[in-house]
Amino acid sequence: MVCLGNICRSPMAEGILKKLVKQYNLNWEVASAGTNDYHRGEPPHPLARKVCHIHGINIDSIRKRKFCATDFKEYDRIYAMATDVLEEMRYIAGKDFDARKAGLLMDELYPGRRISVPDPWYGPEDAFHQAYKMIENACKALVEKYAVTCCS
């Protein structure tokens, strides 16, 4: 899960992926990413947390890392949070950037429609809700497909 800073909307989406992933008895590793360099080492946005700890998700042990062309090897799928995000997932991996395995989240939900997720980084409270909302339901998604092509 990858986003610009890894402090608001990645991290809110591993969280809930965690969650799905242990509800549904999966064995995924999950993780996030920033694409840019702020924020190393820190934990998420206090509202990015408070909002998971009101869906009883605990995020406060993430930390900001940075999204790295490596981890085109790492993973199997990495879902960008935001058009711009995949693009800049595009050129740091440069010439390791797989298409194959680099998505849109919200691609799960409505395939082909480009929809990004809205960084709550600025907004009030409300965006952090509206943002986790878009998030648990491509996730969601994501685990009603996978989970039946990948564990059946």
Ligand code: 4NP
Second form
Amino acid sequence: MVCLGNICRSPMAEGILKKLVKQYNLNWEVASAGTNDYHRGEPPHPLARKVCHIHGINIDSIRKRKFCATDFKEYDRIYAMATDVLEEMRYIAGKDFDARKAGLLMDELYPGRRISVPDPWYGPEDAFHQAYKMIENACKALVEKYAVTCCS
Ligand code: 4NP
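Now show me the form predicted together with this ligand; what you just gave was the form predicted alone.
Full complex below, order starting with the chain above.
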């Protein structure tokens, strides 16, 4: 799960997907990262932590990690929270960028519509709630899709 800062959207996505993976009893490793260089080693934004906490998810122990080209070797699927993030991933990964593995998270729910999860960084608390809902809906769709194909 990748966003710009690994402070707001992608840590929420990591927490949400990990919860679903547990609920569906899947053997998936889930992680998150950010494409920019800021906030290295920092925990998620207090409002991201608060919104997740309201939904019974604890993301307090996540620490900002920068996305890197070797993530394409480590992971089977890499989801960008937004179109600009996907472009940054392409730039950072260079020749290691694998279009079969990378995609927009919201494409799991609305294929081909190229919808981004708006960055809640500057927004009020409601922006974090809205981002949470979008990410949760897309994560549910992806778990239902892959859980059926890989575990049935
Ligand atoms: P995120 O939000 O990509 O959802 O983690 C941001 C957090 C920090 C910054 C940008 C986006 N920043 O530029 O510091």
